[in-house]
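A single chain comes next, written as structure tokens; it is the form predicted on its own.
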Amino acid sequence: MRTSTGPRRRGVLGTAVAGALGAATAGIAAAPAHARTAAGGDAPRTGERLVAILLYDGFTALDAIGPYEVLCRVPGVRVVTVGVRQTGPVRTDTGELSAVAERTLADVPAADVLLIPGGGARGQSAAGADGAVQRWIRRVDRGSVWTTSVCTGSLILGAAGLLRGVPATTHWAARPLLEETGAVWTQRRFVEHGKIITAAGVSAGIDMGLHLASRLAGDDVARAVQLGVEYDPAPPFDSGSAEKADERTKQLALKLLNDASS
């Protein structure tokens, strides 16, 4: 995934890790790819798993980029970003950052992993009401190995009818909206139910990404990727979940989120 703010950061560590990565992954065989082609660009190589991340106007940056930073480093996995009707820059919920969609819905008829990020209220609602988006989600889900979401992306899956009676999670503030889709609210960092995996708010997508890495390539690779991205959370405050925060902090959090995406 490229952002409009600058080139991809790949060269700095490349030389240092190339030899170690080669040795670590030499014995890993990629699983057969479920989706063999993605029109509009290079097709996945034989044996690659294809991960399709939907980018719609108003998505939340870390919802997509967190899992991307994990999954793009898994051997045998190729990640593509998918715009709704055109390729090119797609604005996030703040309106101040863009990520580049490499394909369109029409270009990606199938994928091994479908990943739907959440977004600001406007963007998420529009995606959930977009018939083309909903038809694409249902189509890809029919053949996917994993269908996943981050944060309020679960509301978009719910709008597509994929969460009725399914244990699922989302951002803590969106629980009532998730339950309206027929999902069974489950208070966890991420919830796996059959082929459906839903992650809680924003940063939980990294946890889900590591879980998916384990599913796709094994625990050893997932542990190595976690170290590679140095994901070792040690936040300065213990208010990272609604259960830990007081009411004043909750209200301020909602105001800050709404102000940033207005």
The other form holds:
Protein chains: 2
Amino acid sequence: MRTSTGPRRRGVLGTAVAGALGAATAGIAAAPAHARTAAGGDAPRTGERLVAILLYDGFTALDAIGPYEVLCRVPGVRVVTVGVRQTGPVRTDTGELSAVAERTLADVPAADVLLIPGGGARGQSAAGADGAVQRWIRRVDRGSVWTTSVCTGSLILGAAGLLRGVPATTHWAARPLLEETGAVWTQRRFVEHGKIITAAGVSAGIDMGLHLASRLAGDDVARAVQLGVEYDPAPPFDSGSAEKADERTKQLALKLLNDASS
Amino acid sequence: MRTSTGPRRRGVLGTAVAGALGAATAGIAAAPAHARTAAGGDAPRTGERLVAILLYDGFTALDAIGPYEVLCRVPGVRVVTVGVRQTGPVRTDTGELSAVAERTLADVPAADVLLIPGGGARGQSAAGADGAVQRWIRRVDRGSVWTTSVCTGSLILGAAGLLRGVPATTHWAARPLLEETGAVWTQRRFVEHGKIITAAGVSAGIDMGLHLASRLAGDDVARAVQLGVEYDPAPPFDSGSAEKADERTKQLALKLLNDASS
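So the form predicted on its own is up there; where is the form predicted in complex with another copy of the chain?
Whole complex next, starting from this chain.
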């Protein structure tokens, strides 16, 4: 995996913007072969785009892995997992599972897409209060094409001061905390406002990931990725939305979330 | 994390069966406190149930993490990730991400739920041809309450000889390979036949995970977990099923899957 920031920076500031906005891509010579051949006629011919997913102690696994699984299959996109102070295993909120950070904050000074997953209350609060994390988020955001979050990851973006006056969403149970950051809570599966895209709780990152795939490589590619991961959801129950759930289910959901977090 | 197999074996052969079948659980003294208090009136009072998720080189991240994220929040359930020959990081099919195996095959001689994720062609074929993996699957299956797979994980179950004559599913592109194992391909999001549950491609593991949650702890808990992970899917496209996709999208999906696999 390359870590040089020269080509990356060009990707961040040039080609990825062009791709995302559908602007002309003439003069961009660095299009990877697989992007040229696989993306189909609708997709922009651009250089490699870097998606940086922050992994902090106590993050929620599916918040990160849902969009990862979609975006890693988009031609010309490279996904990198970013640990805070070191590479290697990072514990999730339950303590039963770890994923591996390939890079550190210092290794990744810029990215086309910044993605902050949510986490258990302890981990998410700590990331929101960690000066190094906050400075990194603000720095990467300055050069990003898209700055995104899943679930309570929006609270971490908010702690960095990025959501003041911004329509955004989060996990249904975290709405008051999101509003405290100055964000305008908006009830949607994901909310795009300028370059900031925030997704609702945990599994909503998959839907946001597909939206990002379409922004990065066009609708045809996003549709093919959706088919590739056979995302034709058929939950055996219809209780995934706080709008539909009764109070007893909500209370039990909160208790289970709390009990499972380490 | 405990590794003693005494209580586990009782869980495997006794209480989990009772829970799954809704039988009386009198005489079971080992119910964890959080199961007793959080599960609600409908859930069986049982001992801890062990879910073993196999992580082999080249597995697909979401195949494992989707059901993990659901099941780790079910009271009384403990999820363990199982590497083949060693603990530590296991590479996924894209090579861009690794998850950590907490135990090895030898550490986990029995489980209440066996879960085999799918993988890229290379990884899945290798796991299906690995004698140690196959022997472990057959041994754990003999004592399991549920033996399950996601995506091409069913090909690995099939290679172990567990699917002969069994209605089952897999990733849409792997149907011919599944049929070669003697399974009866069945077009469903997930297929339950006796104690074997197979899910369709990648993201279908989330739906199967919720079904398993209901089998293990009752519908109220499954509904609460669904709300906990806010699984109210709203994909921005409707191309997740091979039945709905046109030939061009299918071909592009296959190409993207192939290009992303290491």
